[in-house]
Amino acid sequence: MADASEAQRRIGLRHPIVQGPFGGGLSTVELAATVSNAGGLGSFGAHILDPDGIEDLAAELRAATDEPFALNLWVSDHDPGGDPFSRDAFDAVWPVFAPFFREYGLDKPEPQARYHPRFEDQAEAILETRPRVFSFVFGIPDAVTLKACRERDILTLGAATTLAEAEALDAAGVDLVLATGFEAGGHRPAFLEPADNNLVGTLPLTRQIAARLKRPVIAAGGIADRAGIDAALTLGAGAAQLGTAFLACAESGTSDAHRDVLFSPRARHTVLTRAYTGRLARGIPNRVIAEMEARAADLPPFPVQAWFLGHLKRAAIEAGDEDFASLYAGQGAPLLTHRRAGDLMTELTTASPARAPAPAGA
């Protein structure tokens, strides 16, 4: 590839490839560890865990990589009514999930006082166990903790739906923008406006934000390949993140049902659904999409929906079937090719786009 990018040099990175973070528990250090190792930045999504949690995670990556690595939370941790979620409000919703919970031989599980760590503790046990990227989304950290990381020198990566984000961003002094595109697998991480409104495809986004602002900036969305990469850098990113190539890969912790999808024909269609969280997000559909969204004026919001299908999830999975499972996918997942994140890395930093492997079933 060509000389390194600002963003590389800032990161400490011999490649301009970043890969996605994954929250719900689909994050791995192997997996994060063996991106670091090979020269590109490897990523935890770690806004289920709570401080205690974190600090953990922190010791584990360092004890696998002596390179860089980032940690990513979600700056809002609960849309309105979320938190407090009252017993009254629990039972009012528990019918909704009741016949899947019966289906696979669960119990009404109990009421908690919270559904999800509050970000402001999270932050803290950032700011303690000082990773050399702290990326997030969903929201820009107050300035007291974004002066705090300057002053420990971990880099803030902030993720921008549109320009107007973008420009949030830099005028909180974030130190990177992540360009994160419409075509992108997972949550789509609007902030100022509904996320249904911030439909920007990666290219424009990428090419808006790299022409108006001055910091570095990373694409993200629809990224697969190193021809990916490289239409990114061209358009003025500095890196590119890869989320789905990742995610498909054996080292992630995701289950080999949805790995199996991932290689199949069903991944060529994706949609936008609320169904896994509340949030936007988009997936492959399957049964939970559609269960969900028949019942979408019933269902509690974000994080309590992730908590109960958070059950199912595990449940489906227990029993191999994939019908709960949250099926997170770009639209650049029918150009997959590796189930190992040593040979995707290898492609990535060698191949040349000309000369790269045709996708399965081409």
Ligand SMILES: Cc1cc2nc3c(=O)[nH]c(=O)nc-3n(C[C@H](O)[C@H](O)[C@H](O)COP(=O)(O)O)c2cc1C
Given for the second form:
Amino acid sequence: MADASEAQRRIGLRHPIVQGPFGGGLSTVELAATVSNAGGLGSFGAHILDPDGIEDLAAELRAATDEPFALNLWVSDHDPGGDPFSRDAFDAVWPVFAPFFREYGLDKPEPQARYHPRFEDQAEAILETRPRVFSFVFGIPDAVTLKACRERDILTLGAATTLAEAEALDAAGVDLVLATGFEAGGHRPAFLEPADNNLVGTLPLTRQIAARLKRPVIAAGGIADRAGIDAALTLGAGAAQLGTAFLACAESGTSDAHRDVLFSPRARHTVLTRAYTGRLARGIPNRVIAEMEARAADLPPFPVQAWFLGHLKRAAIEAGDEDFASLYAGQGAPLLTHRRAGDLMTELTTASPARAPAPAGA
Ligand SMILES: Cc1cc2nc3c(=O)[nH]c(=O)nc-3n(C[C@H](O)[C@H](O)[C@H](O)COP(=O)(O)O)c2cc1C
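With the form predicted alone in hand, show me what the form predicted in complex with the ligand looks like.
Shown next: the complete complex, the earlier chain at its head.
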């Protein structure tokens, strides 16, 4: 690979590779530490953890690696109507979910005071634990938090889905900007306009942001092999962030059923849907998407939709089916070949084809 980029130098990486964080319980210490120990940046999606959980997590990561790692949060922790979510509102949406709860033998759950931890409390825990990188999506932390990060030598990495969002992150003084194209698995983390308004691809978005900003740019979305990383670097990115390729590895927190689908021909077709959480995300069509899309007008906002679906997802996985599993996947899924994060890192950091042949089965 070429000389270390500014992004690598600032973070302290041997390789221009970031393992994308996974929220919703799909990140693991083992995965993040494997990637960090191999010279990339391991990340842990901590948005569902409370502050104590974040502090425990940082201690576990430090026990597993001496290398830099990123902790990741969602800046906006609810959509309009999602907090507070009254008991009446709860009872009004319950009929949407009741038949599926019954199908899995689940009782009606109790309404909660909150359905997601408060971002401000979580950010305090990040400041306490001082990860090398604090990455975030769905907005920009306030100026006080960003200043506190600088004082503690925590690098900030914020996600942009458009050039305007990249400029907003730049103006706020965020250290590194993630250009996240609409090919990406997981959520489309727009924050200036509704997510569906600007479905910009990784290629033009990375190029636009790298050409406009002086800050280092990291490209994400549809990158799953060394050729994709080389392409991102050619566009001016200082590193590439890969999600789906690491999610498919045994060290991630997802289910074997999800991994099997990622390696199957079904992964050739992904869609954007609000079914999983109430926010737009990319995944592979299955029953939960069909059932929820059919009731789209009646679904509650994030994070309440995610909370109801969490019950069904756990029950489905326990029952051994993937009907209500969230089959998150990016458009690069048909390129996947590795099932262990160490093997993936080896390929990403050693093979250097000028023009990569497509992998068998893609
Ligand atoms: C299951 C899943 C969960 C994700 N959760 C988060 C998250 O909590 N925070 C975040 O910043 N990005 C999250 N992402 C985005 C990834 O970190 C990464 O940017 C994205 O997957 C890159 O696109 P790719 O999947 O095409 O490689 C998630 C992606 C997936 C597939």
